[in-house]
Amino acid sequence: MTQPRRGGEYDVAVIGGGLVGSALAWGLARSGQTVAMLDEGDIAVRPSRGNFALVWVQGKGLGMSDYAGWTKKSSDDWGGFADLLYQQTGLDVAYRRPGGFMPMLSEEDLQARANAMMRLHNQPDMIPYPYEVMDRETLRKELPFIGPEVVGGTYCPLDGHCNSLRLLRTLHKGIGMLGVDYRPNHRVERIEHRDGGFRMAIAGNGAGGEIRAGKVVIAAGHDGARLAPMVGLSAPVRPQRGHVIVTEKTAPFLHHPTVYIRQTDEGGVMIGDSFEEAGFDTTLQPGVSSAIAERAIRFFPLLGKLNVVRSWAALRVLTPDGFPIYEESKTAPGAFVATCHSGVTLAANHALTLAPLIAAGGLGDRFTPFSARRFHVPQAA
């Protein structure tokens, strides 16, 4: 473990140690910087044990071009950052990049599914990358045991997936190795600016005083909505609960993701389809189960062959337009916020972008799109 600098103080602190926060301190002690990571412990929502693993490109930025430019890049990066952390812990994280289908119950749907592609790409300053919309014939060849309801889908060759759980032991086990002092069971009470740093009031299971920094990244995800006004930020985010299935393991069969359904590096079939506004329930919900699977069984039939082992439910991190925050504070220079839903495909951006430039002392312009001030940008009557 690395000693703190002088005063116990170090280069950063990172608040949270799920995968946000973990890809960013691996990135930040990667550049050179001393690093303290916090982690609230196993009481936190951890949204990342709920991750669907999937490192997804196609339709994501509909409404900001940006968006839909950072996570083509963190798709692209996506192979060498899985490389480096092999070649760090000897730990595969199971990414792999066949492309990602999208398949279609309903002719309405499929429509409705090309529509929206081409709005994206026809937005302004929008990078462009492949995609094809495919009728059921077309999309057979690729997805040979679709059921007789689905009529086509559209496929992008940047879609992959990963392994996430094995992705956060193998970021943990890299942030070790690299010196990061990983302090779980450390909930921040308190962020003060003072003395050109920043000063942690920290409380939770025997763990408690101070810890100070000179630069601090909120990467709490949900409770970033009250640690980041204390630093002069803001992360409006809510939950958003999401139902996963998970099957035993069969004979490969799935060889390419789709956005509701994957086959695991193991073997199992991870199914998740729901989005509900639930506050903070993570309650599952037997009945949204059930319709999520009867919906998988549609898509490939020889599902309802096999035999759940894991169900559960877990919040997203929802910001009111879906897309992520990444700021510093004017008020308070050192302090950022970083906050998103894909904690695993934008993970190689967090982990080789967003850290480097947060070690080097700001983000500049190129993230002012991310700002929360976008939220507050009086509308047009």
Partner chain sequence: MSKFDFEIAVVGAGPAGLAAAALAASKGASVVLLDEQAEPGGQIYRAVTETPVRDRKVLGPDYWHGAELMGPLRDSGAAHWPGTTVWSVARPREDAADGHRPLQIGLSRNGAAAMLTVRHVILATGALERPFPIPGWTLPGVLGAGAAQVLLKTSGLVPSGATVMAGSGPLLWLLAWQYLQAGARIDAILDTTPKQNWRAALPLLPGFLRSPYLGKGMKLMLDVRRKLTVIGNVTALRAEGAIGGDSALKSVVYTRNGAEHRLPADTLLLHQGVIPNLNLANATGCAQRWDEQQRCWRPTTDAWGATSVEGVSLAGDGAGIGGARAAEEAGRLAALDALHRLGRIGREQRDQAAVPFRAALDRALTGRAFLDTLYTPAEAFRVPADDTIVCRCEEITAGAVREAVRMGCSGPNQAKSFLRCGMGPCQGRLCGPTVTEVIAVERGVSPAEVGYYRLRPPVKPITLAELAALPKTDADIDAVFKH
Contents of the next structure:
Amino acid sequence: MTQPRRGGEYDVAVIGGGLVGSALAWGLARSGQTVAMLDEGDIAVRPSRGNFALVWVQGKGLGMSDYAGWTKKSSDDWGGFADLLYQQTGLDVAYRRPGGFMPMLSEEDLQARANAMMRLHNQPDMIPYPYEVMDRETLRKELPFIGPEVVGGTYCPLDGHCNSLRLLRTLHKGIGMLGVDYRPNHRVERIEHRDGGFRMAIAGNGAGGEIRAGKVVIAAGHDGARLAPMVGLSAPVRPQRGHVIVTEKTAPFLHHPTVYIRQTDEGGVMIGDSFEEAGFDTTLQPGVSSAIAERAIRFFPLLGKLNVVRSWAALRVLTPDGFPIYEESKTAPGAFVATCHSGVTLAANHALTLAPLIAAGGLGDRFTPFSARRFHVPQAA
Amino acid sequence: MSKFDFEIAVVGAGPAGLAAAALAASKGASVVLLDEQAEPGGQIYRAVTETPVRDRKVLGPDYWHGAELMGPLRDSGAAHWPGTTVWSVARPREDAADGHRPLQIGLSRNGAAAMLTVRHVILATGALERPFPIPGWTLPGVLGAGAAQVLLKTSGLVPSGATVMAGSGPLLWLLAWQYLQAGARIDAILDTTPKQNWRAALPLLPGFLRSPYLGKGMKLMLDVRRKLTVIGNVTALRAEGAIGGDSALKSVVYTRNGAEHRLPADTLLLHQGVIPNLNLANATGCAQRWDEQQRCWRPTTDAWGATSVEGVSLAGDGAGIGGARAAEEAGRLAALDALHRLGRIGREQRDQAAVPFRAALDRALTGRAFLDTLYTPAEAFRVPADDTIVCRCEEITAGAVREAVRMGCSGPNQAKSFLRCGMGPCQGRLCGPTVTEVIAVERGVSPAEVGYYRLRPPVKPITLAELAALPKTDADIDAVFKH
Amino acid sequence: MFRRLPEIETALNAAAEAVAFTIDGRPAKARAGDSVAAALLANGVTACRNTPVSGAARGPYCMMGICFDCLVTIDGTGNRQGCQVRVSPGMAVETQNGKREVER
Ligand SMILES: Cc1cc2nc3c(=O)[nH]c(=O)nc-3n(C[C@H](O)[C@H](O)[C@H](O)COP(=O)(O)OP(=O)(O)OC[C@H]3O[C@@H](n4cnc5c(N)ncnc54)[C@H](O)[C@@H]3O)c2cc1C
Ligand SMILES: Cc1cc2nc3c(=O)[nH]c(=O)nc-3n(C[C@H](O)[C@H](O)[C@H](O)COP(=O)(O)OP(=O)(O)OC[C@H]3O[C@@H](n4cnc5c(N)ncnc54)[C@H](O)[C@@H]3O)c2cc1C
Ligand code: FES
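Could you switch over to the form predicted in complex with the partner chain, since the one displayed so far is the form predicted on its own?
Starting with the chain above, the whole complex follows.
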């Protein structure tokens, strides 16, 4: 393990060991930085363990074409990223990009979806990508199991999925191999900017003590909202609950991911998801699970017979407009915040693009649109 | 939602649940007793109303005591729904109009799921056999001793080929004794009780000498030892299939005094005690703690069985192992407390009625500490070597768990995410205790610090169609469709 | 390998309690009240499935509904817990080969 330099000081401390933090820590260590990754323990709010594992492009970025482009870039880089991880760790994160579907249950919805895709592509500075609006018959050729209510859907060849739990594990294995000092049970209570560096006070009920680093990256998911202002940043994120259901292992039959239903590499059918404003409560609501199940059966009636083996609710890390925040502090240079609600999709970008920039010292103008200052602009009269 | 289907739901029709339901209903409460088995009785009294083993000396008097619990249940007027699996207990979002906070039970019966609204739930979900992870324990032909006992009680089946029993604990001896009565074949009993346990248990012997188990237990053990080959001080064990194949058990290899021995075997029956079946309580949100003496997790309860979740109490072995008679009394105490909480009886009435039950409970628990200590399984059988499978569903080895710890996993939930251990259909019942202990030893901390899986409903699989057919509020539907 | 206690076997042969069913298409006999898992063991079938993970053979382990090693296909429905379902006349029990198929 790489030892921190100068009296216990690391080049960078990454706060948070979820998908965003570990992808960044991996990229930072690959860029030659000495890195400490500080994380909470076994039980924590950690949507990185409860997401839907899509590496998804279609439909993203309506309202911010830079986000659409950023998403497309990550999707384009994901295959190479998965290969790098495999070469390093021997673990296959099961990334596949067979193209994904968004099936629709009414003509009205399909029309609205088609319009949204068109508006997305008509935005200024939009980097176009291929997609199709399909009628029922065309869709049925690709997804033979659709139910009678499905009227059609949209398709985008860039969409894919992976095994996101294995991704998290692989990143953790990878950072270990790169010498990152991973510290679970190190919840950061406070960050102080002092003497040109940063001091992180670790919660007393965990390991306690202090970690020092030249730079700090806040990738603490929901806790970013609390931590960012300590170093002159802002991350106004809120939790949004999503229920997910998974079935028993089933022989492969669904060869494309769809927005709400996908078959995992292990065979389980993952079925999502809901959108609930419920604070930090992750108690399952049987009625919500039921609604998810019902919709899934309307899409694919043959799923009805499968046994549900697990279900859970996880909390999306959502900014007010749903787009990511990437920013370096003006008042405490060297402090960065990175947060997004598509940490799987964007993992390739975080590891291969964002981390090297942070290692090199700054994000540059390209990231201005992702600054949280967009939430503080006074409303035009 | 001010209407209740029942005031009290009791989950589990073993001694605890039978006694609880009968008492609560006899005092006028509306009670439903839910159990996934087709017949009441739980584990100890499995099939007591219909077992084909009519010769009473085979299963013994303790078994037949179960039949006495059926009359009171029938007379009490409690509804009994056999073949009903409970997969969730939760509180809905909103309070009812009358200010009460009902509980909702998710159940599955005859292939259809339903929600039941009740005011109080008594979980009497009993115990399960402690996982016994040895190399080869997944081979066909290797079963739990408790499982073999179920086969005897429900179907009159006994092993026919070469049969080896291995492990420790009262149930192992009981089964051997029942097999003796039935004339079944047992080639050997491999006793894994660690020698040093005797020393640790000795100071607790005075308690045990007053125990109701003493006479029965001693006679039974002496009988078995006289008539069967018992090989003591077994320190390692593995099950092997045919050379080069893994199709079915062929032999059992054990180590005694440092030397390996091999026994041919068609059936290997493993047992090292029972632990609480706490999945439902855990998924309901009941706090649990590590019990160092019984080396298992148990939900935290007060003297009445009340858990940390309001309106949910626990009775019987599901709250910590005390055996069938203790379970019965604990069921009655939980029922009294539920009646009190529902306003059917006053505090004094509850306390007074509890006196004989509490005395009987204390009697039933006398000597338990001695048994717990004597039969604590050796570490080698709780914390297996690297190549042993710990998670049977996902086929994850102890070595993989250790590697995850070295990568920084400090507890079973992160290990589950990384490895899938505990993610299969058994939902960690067969690996949870082992994973906790493997991590604890690897980290050099206590199991209490490591923690346990956080479970979520459904605790038993239900079909997607069943789930889809459940009632939903407008808010539930909007949460999914309006986005 | 399991056998019935002699007096039970005798009663069973008196037919009243016997249930005819099939295991992978072969005729088999059980006792009314047997679980499917017990009926398989009584008919000499110790391995009832192989796993979706490694393909290893498995048989019933707990007989109380918690281990899921007794999974079989019953009357065309895959992955059913053999120890939790009672055998019934004419029931078609099939050993479970790895992952379930979505259409069965
Ligand atoms: C239901 C659902 C479905 C989703 N589906 C997808 C999908 O299909 N595709 C996709 O791309 N994304 C999806 N997401 C989003 C994705 O899961 C998140 O974007 C991603 O997990 C966020 O990662 P994170 O690292 O920012 O946050 P987290 O996972 O929350 O990680 C933050 C980490 O920081 C730690 N931490 C918090 N506070 C501190 C502190 N003070 N000190 C130290 N450590 C701290 C936490 O313990 C945690 O480990 C989904 C999310 C949900 C909820
Ligand atoms: C396999 C086995 C065999 C045993 N044999 C003996 C014996 O012969 N002698 C002895 O003294 N002790 C025996 N024990 C120990 C046993 O734990 C106690 O003696 C006694 O049975 C405990 O009673 P109880 O009421 O707490 O639970 P149990 O008798 O275990 O009853 C619990 C009941 O709850 C039901 N249940 C559990 N979860 C659910 C759910 N989610 N939905 C619906 N129903 C559910 C189960 O089907 C079961 O019927 C055995 C234990 C096991 C595991
Ligand atoms: S044998 Fe364990 S679930 Fe059926």
